[in-house]
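Here you get one chain, nothing else, as structure tokens; it is the form predicted alone.
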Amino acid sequence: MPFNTISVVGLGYIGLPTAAVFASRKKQVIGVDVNQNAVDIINRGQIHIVEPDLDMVVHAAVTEGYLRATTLPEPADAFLIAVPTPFKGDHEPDLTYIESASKSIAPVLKKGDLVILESTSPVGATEQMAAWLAEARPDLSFPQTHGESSDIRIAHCPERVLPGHVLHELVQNDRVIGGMTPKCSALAISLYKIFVQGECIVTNARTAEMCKLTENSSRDVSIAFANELSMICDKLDINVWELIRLANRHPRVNILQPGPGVGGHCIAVDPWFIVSKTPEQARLIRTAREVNDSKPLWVIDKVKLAVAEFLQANPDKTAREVTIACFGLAFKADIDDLRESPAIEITQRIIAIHPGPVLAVEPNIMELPNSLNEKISLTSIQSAMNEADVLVLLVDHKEFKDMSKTLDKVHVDTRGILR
């Protein structure tokens, strides 16, 4: 079927680029978000997130009349749900955003529509979404009860893009399409082929859900190995950066680089979705998560030692007179995304335990998040270098790469920037 109008529910780091790419292919796109401010910004042809080249694509799409944002869903031929899936309590998946999105689009669904869940989800979430839709619209039939003859087609298609490269990867990457029936998958493929140049590979909804979780859990386990290795090397007085460089000269070894932990809304979250469903079986996945979650505490211990080292070299000063500068707040290099960022957690913990001034350097944001606001100062690299006594390097932003001159200052380098 021709998709004349496409609705994207959730205009964040995935939803907005997806909406913009569809609109760039001359499709009418209605973006839906509960954030009125984000809606207003987009309707002005601007963006509320940092992603290379996205501003130009959104501006062109809005100016040409192909993209429009609203807070209330409107009728469309296809609906893509790209809302957050955080967790609650003891790492239990929180599907309330998906539930709200489902119930918001239910009133405007019509026979023949396609609904795709793009949100990273625990296994079974697509079926749960279908159940919420069926409950809200008993006048329509759905795949779980009517199979191939259903009025509404439903599929899961997880995003697999890298922040900072989203526009390129949305188009070039392969897509895993998990329809609740073969016809659901076929319709979803015809939608994505509007812009996807990669291959669209068909499976069922549960396997598609598990595929995304597996990809990120695999990466989490690999990062945990590197992070654990860094702590072991510290104990044994071995330079972990040199060690990894040497080990990686083996033709079948590719150890990742350690860091202060793992952040973002995927790798730090997705493994817990597997653990929540199969706690007895997911032992390695759980342990990797625990290793990576513990790394910020290890960094804090290193910061305490760095402050003690500075005070020992400057006996005329007290801890209250020591200024610490935290370089980087984002969860990875060269983006503005602070979600689940270990750098944020470490900075918060430093504020809580350190009696002296704490500075933050984050070149990709204009203002601090509420969790840090009024507690520390957001400052420039040069100001932090001049004012700080102890430097804590948490993110390897490109702006920080030329900081070798800081070697004469006491520092904690969690990313090997100064090696």
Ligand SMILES: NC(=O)c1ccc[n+]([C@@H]2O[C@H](COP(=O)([O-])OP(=O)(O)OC[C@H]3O[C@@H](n4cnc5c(N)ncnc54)[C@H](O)[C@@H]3O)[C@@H](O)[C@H]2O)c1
Second form
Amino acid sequence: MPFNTISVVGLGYIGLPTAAVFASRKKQVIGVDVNQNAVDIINRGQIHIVEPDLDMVVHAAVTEGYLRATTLPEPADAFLIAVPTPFKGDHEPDLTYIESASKSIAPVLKKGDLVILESTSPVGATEQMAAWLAEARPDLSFPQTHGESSDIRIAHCPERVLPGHVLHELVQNDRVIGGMTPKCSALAISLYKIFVQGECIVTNARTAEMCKLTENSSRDVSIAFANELSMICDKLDINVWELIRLANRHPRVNILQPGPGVGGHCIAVDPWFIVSKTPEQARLIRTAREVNDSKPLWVIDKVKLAVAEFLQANPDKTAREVTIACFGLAFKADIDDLRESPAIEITQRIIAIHPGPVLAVEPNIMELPNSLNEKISLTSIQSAMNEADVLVLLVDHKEFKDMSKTLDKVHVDTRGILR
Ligand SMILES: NC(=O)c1ccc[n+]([C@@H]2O[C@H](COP(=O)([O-])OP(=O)(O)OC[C@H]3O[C@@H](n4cnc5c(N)ncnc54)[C@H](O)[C@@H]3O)[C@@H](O)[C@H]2O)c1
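Next block, the form predicted in complex with the ligand, ref. the form predicted alone:
Below: every chain and molecule of the assembly, starting with the one above.
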């Protein structure tokens, strides 16, 4: 089926690159977002997020007339929903964004349309989305009641791109295509084949949902192992970076690197979607989450010890005169994404307990988030290195890689940058 018009609902880190790549293949793309500011920026041919080369692709797509953004859904042949799926306070998945996105597109759906849920979702969310759509459009038939003869095709196709490499991975990665029926999958494949060069592998919607959660839980459990090792090694006075390097010489061992915790919108969130559905069975997955979530507190203890060490070496100073610099706020290297970042949590906690000045260095952002901006200022690497007494390395951004000359300063290195 020719997809003349494709609508991407949610123009963030996933939706905007996806919309831009469809547009770069000369498809008419309508981007929908509730954020008027994002819509205005995109319609000017600019972008509101940081992702290498995306600005050029969006600029070309908008100026050539293939991409247009709006706050109100319009008719299209395919809809891809890429809205947030956070969890609530009790770690239960919050599907309200999917609910409002699906209710917003329901009025413009027509017979033959394809609706794809791209948001990372707990098992059953695609069926839930289909139920919301069916409730809003009793005049159309849906796969849950009409199977292969339904008017509307529905699939879950999770996204597994790496921030910072999204444009390349969108095209090259294999895709899991979980249609509610085989015809739904077939139509979804024909849509993705517009730009995907990786393999499109068919399964059902529930398995596709679980596949994405499994990928991120697997990463979370592996990182928890590395983080636990770092705490064990600290107790035993062993350099964890050296230990992991040595252990990884074993041909079948590949331990990941420890860090200050686990952040981002995916790995720190998605495992809870498994735990919430199957709390009795998901014991290891829950424990890994708890290990990773506890790591920032361990780092705070290390910062307290570092300040005490500095004061011991400088008995003429008080804690009020000790300047701490936090290097990095993003949840991982070389991106501007601060969501669920352990570096933010650690910086906030340092501000709360430390009576002296705290500096933040984050080369990928222009201004601090609201949670920090009244308490500290954003500082350049050089002035933080000059002014700070205690350095706390939280992200291994490329700009920090040659900081080993600061080794003479007291530091807490959560990433092994100064090792
Ligand atoms: N960022 C990643 O690296 C990544 C990777 C794989 C999967 N995912 C998943 O993709 C989904 C989207 O993530 P993201 O990082 O793009 O989020 P994001 O916050 O960057 O973007 C989501 C966008 O959706 C918009 N939005 C919210 N409600 C809406 C609605 N009802 N209608 C239209 N727009 C709406 C928001 O304004 C925002 O611009 C999530 O489920 C996430 O878990 C993200």
